[in-house]
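We begin with a single chain expressed as structure tokens, specifically the form predicted on its own.
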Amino acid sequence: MQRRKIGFLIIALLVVLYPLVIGDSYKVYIMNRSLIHAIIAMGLVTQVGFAGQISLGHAAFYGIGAYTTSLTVLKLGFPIGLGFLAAILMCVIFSVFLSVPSFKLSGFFLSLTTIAFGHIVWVIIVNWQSLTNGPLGVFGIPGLKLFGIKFNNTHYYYLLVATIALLYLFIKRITNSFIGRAFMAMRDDELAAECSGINTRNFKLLAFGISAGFAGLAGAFYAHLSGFISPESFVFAESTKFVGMAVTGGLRHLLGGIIGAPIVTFLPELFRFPGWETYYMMAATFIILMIVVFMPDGLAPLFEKGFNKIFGERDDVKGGSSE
């Protein structure tokens, strides 16, 4: 047990020291983007991995969150904190409408519905120019401040790490409760879950709401981090990338989104060699494909096994109980 505490302490120190040791503002910014993506991937792990509700339209919620906080702060003069809250609430409200088709649809047909939703939102963002400024995007989005100090990339990094830690505890609490057991029962066999007295409609609404709220929060962070948003950031390809992050990390593992998002975000950066400008994305995509093919459970179980091998397993696991 003492060895495990040392292991967790080492990981915590590495996380805390990352921006100080790297000393490169651009790399810290890329890490911030990966942490924002991790928030979305965590929501997808909850919705898809635990509740079994497929979504390929999360770029829409990401965009709704980004535009909601930007417009409420710039046009209505709201404080940034209220802009974040409005972004989350707006995404949760839209998730209710999107979750209704899931009452009757599943699998391939539900995924098509979420794709259509994502495209509708993107078309609205592009064409409602009086509100969203259309293809030109929204400029001058203010950054976060605390006690009069404007956040830089390092400040955002620590805020995002703290946010992810809180969201992880939130998801862990849910998955270890009756809600998590209902999610997994619904994922494994919806009819059997209903016969057992589980109101699958309510739990589908909850799964969509949690996942959409996470995406809205991520969108708000992105808007205030970058200071500029445009429709190109919320296309369908972004939705598939978010799902790829969750799958790469592990769809049925609590750490799946947290591990998968930085890997998928940073891989293209690692292949940006001179002369590779045309091929770096192809190389990164090939590696991700190999991970998915040869490690279908994702990288999170591998990381967990490595940690247990180095620092020892939990006492309850040694005693024979499963996590």
The other form holds:
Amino acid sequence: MQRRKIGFLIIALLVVLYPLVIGDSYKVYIMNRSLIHAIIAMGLVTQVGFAGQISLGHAAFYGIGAYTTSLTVLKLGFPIGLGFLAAILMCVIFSVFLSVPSFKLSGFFLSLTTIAFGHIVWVIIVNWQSLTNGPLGVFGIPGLKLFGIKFNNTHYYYLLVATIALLYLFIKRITNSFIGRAFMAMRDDELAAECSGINTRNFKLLAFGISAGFAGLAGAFYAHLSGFISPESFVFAESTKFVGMAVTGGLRHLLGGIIGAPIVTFLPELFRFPGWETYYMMAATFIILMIVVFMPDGLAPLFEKGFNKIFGERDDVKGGSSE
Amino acid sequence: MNILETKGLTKSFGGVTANSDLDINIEKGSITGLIGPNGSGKTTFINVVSGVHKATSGRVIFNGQDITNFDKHKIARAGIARTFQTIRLFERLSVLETVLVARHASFGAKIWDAVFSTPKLKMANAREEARAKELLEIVGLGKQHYHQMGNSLPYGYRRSLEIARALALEPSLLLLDEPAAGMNREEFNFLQDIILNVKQQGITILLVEHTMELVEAVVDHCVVLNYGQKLTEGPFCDCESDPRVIEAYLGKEEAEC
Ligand SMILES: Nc1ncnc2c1ncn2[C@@H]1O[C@H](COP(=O)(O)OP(=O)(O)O)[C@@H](O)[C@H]1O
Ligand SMILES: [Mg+2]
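Could you please show the structure of the form predicted together with its partner chain, as a counterpart to the form predicted on its own just displayed?
Complete assembly follows, chain above in first position.
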């Protein structure tokens, strides 16, 4: 037990010290972006990995969240906190529209509707110029402030880490409960789950709602962190990247999103050798492809095993995985 | 008193009428056997009653209430539980978790109880786990199996697990679709004990089965289907010796000879 505590302490220390050791504000900013993506990937782990409802349209919720907070803050004068809340709420409301097709569709056909949803939202953002300023985007989104101090990248980093810790606790409690069991039953055999008294519609609504809410929160963070948003951040390719992060980390593992997002973000950086600029993305993508093909459970189980080998006497799980 | 009555129940798949104008009554507390050759519509009957398929016409009355075409989960919660002819377990759930899925409604907790890990949820967890273990005991799945994956169990145990999951709904009517299929002698004898044990607890059973030995041993009443229609009904020995029934089972074979 003592050893495990030391292990957790070391990880916590690394997380806390990261921005101080790195020192480079731009690198911390990139890390913040990846943590924002981790929030979305965590929601996808819940929705896709645990509840079995695929989504390739989450960039839409990311965008809805980002635009909702930006516009309510800039045009309606909301305090930023309220803008965050509005972003989450708006995404949860929109998630209802996306869950309705899932009552009838699954797998491939559901993924097509989520792609269509993502595209519709994107087209609206681009074309509703009076509201969104179209392709030019929204400028001058205020950053966060606390006690009169403007947040710098390091402040954002700590806020994101704390937020992720809370969200982790949230999905851990849910997935380890009777609700998570209903999610997994629905994922493994929808018909058998329903014949066992599970109202799968409610659980689809819940799964979509949770992950949309997460993506909305991430969108709000992104808007206030970068101060500028435009439609190109919410294109279809982003949606696939979020799913890619969740899969790389481990689609059915609670740590999947948290581990997957930074890896997918920073892996390309490892290949930025001079003269290699054209190929570094390809190399990184290839490695991610290899991970997905040869480790379909993602990197989180590997991480967990390594942790247990170094610090653990028992084989149980940091935070508890699904199984 | 009848726990279940169907009135003119009909189910067609395109041109195939799998259930045709069925009036079937199931006496409360009894074991009713539903037999008939392959393709005679037995599974379809279970599917329509449990809400898996929508009836084309006709009605299903359960405890005096019309439940025709209700959602599956509503029918399950109203007290009709079922097993599947081809076993359907949850691929990544353990034995204990599989049974707990069907205890869902009994938790009486909300999502916030899970998020804040309230005492109410902890009590519900302990209570429901205890009940799930009792049910596993009834079907012969002991401690050593609790944390195995359902699908990793030997065949007979998987069938037992399906029965335990069905019983976890605390049903008043249990629909069993060929529970003895593929079982060895030992498993077969044990299944017979489970079925009689369940009956003793006051649960009504509809048993679809090809193994006549089991049907003969446990049923109080028998309904015979052929080509989706009710051929005859009555005590098992009467049905068994009915020339029409013999023809339905053997007729094809003779024709082939
Ligand atoms: N989902 C379905 N779609 C189309 N035809 C079906 C379906 N289910 C059953 N049938 C047809 O209905 C008839 C009765 O099948 P079934 O109820 O499975 O018979 P049994 O269980 O008595 O062997 C068969 O002709 C079968 O092909
Ligand atoms: Mg059948």
